[in-house]
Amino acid sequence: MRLQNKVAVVFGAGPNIGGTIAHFLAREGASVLVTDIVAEAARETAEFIQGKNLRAAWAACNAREEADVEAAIRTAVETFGRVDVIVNMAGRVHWAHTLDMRLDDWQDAVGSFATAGLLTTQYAARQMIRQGQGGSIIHLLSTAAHFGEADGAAYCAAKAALLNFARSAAMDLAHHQIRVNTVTPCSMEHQLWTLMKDEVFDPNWKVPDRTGFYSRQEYLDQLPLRRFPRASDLAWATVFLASDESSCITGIDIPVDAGLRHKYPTWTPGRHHPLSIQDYVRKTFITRYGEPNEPLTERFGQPRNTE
């Protein structure tokens, strides 16, 4: 019950990262309002949490729209009486080579992450100031906030903007005892079955002719801990930042990336501790809201033979 009597709002709450964070916040005693631009996703997450006999409500919300964010914070107050924690992971992703980037896609990506960061912070902080007891604001980033990535100019710019926005907001809000921090994952384990399953399971799969492409094996070989972060890993970091255990921490970023960011750049852990992506997925479970649902191989079959 590390978050007993606290109220949290999660912006972006599907069954992977956002929903898992909402579930773990509720497990630790918080009452949680889950929001998503897709109303059904928010409703499903709230019902899952309620099914665990935990406190949750839901609201449809586009975190880029001021009226939606204002309404979400108001709903949290009307439902649960206050707001102590917000978690924001809203934004739109666009991938393209710098020379091919469409201006409207650029503006959509860069504007979405930074705008959602501003609005969620503003309306949460104003409510926290009215309450007079401080609070915790947490933004989810990406390794793209810290590095350049081929074909990722818009995404890297957007996440870097959110990183430095959070640092500045931490300074502006510190005298109100409102803490602003960030959490940075790298490529996630759930992407093995949501985005990248073909390269592991499809026997006819071939490497795409694209500058920024890398395989799951290449990515795994860069991770010192030899595993991808799970949604539950991000949820535990978020619980810590939401709790009073981090009451003297503001303006920081917690990397949840299996050691990726802090290794020596030219060191490849996989050369010293080999692990094939095929063996990795054989031991991997599909998860929903941070709970194992089924073995990955039951859904997609055995990984393809690469020998």
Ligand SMILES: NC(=O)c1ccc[n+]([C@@H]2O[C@H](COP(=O)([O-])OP(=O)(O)OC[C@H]3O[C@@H](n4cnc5c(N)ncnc54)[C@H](O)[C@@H]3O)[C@@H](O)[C@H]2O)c1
The other form holds:
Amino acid sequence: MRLQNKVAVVFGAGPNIGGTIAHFLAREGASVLVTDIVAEAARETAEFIQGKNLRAAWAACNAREEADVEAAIRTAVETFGRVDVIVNMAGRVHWAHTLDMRLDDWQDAVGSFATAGLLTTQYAARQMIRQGQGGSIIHLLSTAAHFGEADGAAYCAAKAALLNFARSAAMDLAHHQIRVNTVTPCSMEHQLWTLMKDEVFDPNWKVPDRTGFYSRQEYLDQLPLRRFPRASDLAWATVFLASDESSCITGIDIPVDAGLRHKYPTWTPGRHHPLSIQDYVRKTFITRYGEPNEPLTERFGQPRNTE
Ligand SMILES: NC(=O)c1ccc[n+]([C@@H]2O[C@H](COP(=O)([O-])OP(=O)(O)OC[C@H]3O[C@@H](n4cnc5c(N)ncnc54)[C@H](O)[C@@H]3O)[C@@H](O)[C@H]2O)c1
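Please move on to the form predicted together with the named molecule, as the form predicted alone is already shown.
Entire complex below, previous chain first.
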């Protein structure tokens, strides 16, 4: 019960990262308002948490729209009495080569992640200042906030903007005892059964003809801990930042990336302890809200042979 008597609002809460974070916050004693631009996603997550006899409510909210964010914070206060913690991961990703980037896609990516960062921080912090007892604001980044990625200019720029926004907000809000921190995942394990499923399971899958493509095997080889982060790994880091255990920590970023960011790439280029993606997949469970659900191979069969 590390978050007993605290109220949290989560912005962006499907069954992967956001829903798992909402679940873990509730499990540690917080009352959680779950919000998402897709009302159904927010409702499903809240119902899952309520089904565990934990406290949750839901609201539809587009975190880049000021009126929606204001309403979400108001709903949290009306429902649970206060706001102590917010966790934000809302935004849309667009992949395109710099030369082919469409202005509206650029504005959507940068506008969604960075603007949601500003609005959720502003409205939460105003409420926390009214309460006078500080608070914890957590934004989800990506390794893309720290590096350049081929075809990833819009995503990298958007997440880097959010990183430095969070650091600046931490300085602006420190004298109110409001802490602002970030958590950085790299490519997540759940991509094996979401975005990257065909690459892993479809025997007819072909390497896409685009700059900067890397396979799951190549990615895995670069991870010193030889595993992809799970939503539960992010949720534990978030619980720590939300709790009073981190009350003297602000403006930091916690990488939850199996050691990726801190290795010296030329001296530690990977492939020291090869682990085949097939063996990895055979041991992996699909999770929902951080709970292992079923073996990946039971759902999709054996992984494709890449020899
Ligand atoms: N999946 C990965 O491998 C990975 C890696 C690094 C970082 N991240 C980051 O983690 C976060 C969550 O990732 P995920 O894999 O759970 O993604 P996901 O697509 O499963 O969940 C994101 C949720 O945010 C919601 N959302 C999108 N725009 C919104 C908006 N404007 N307002 C409110 N809600 C909005 C979506 O409806 C969705 O439910 C994102 O910020 C993402 O950039 C993901």
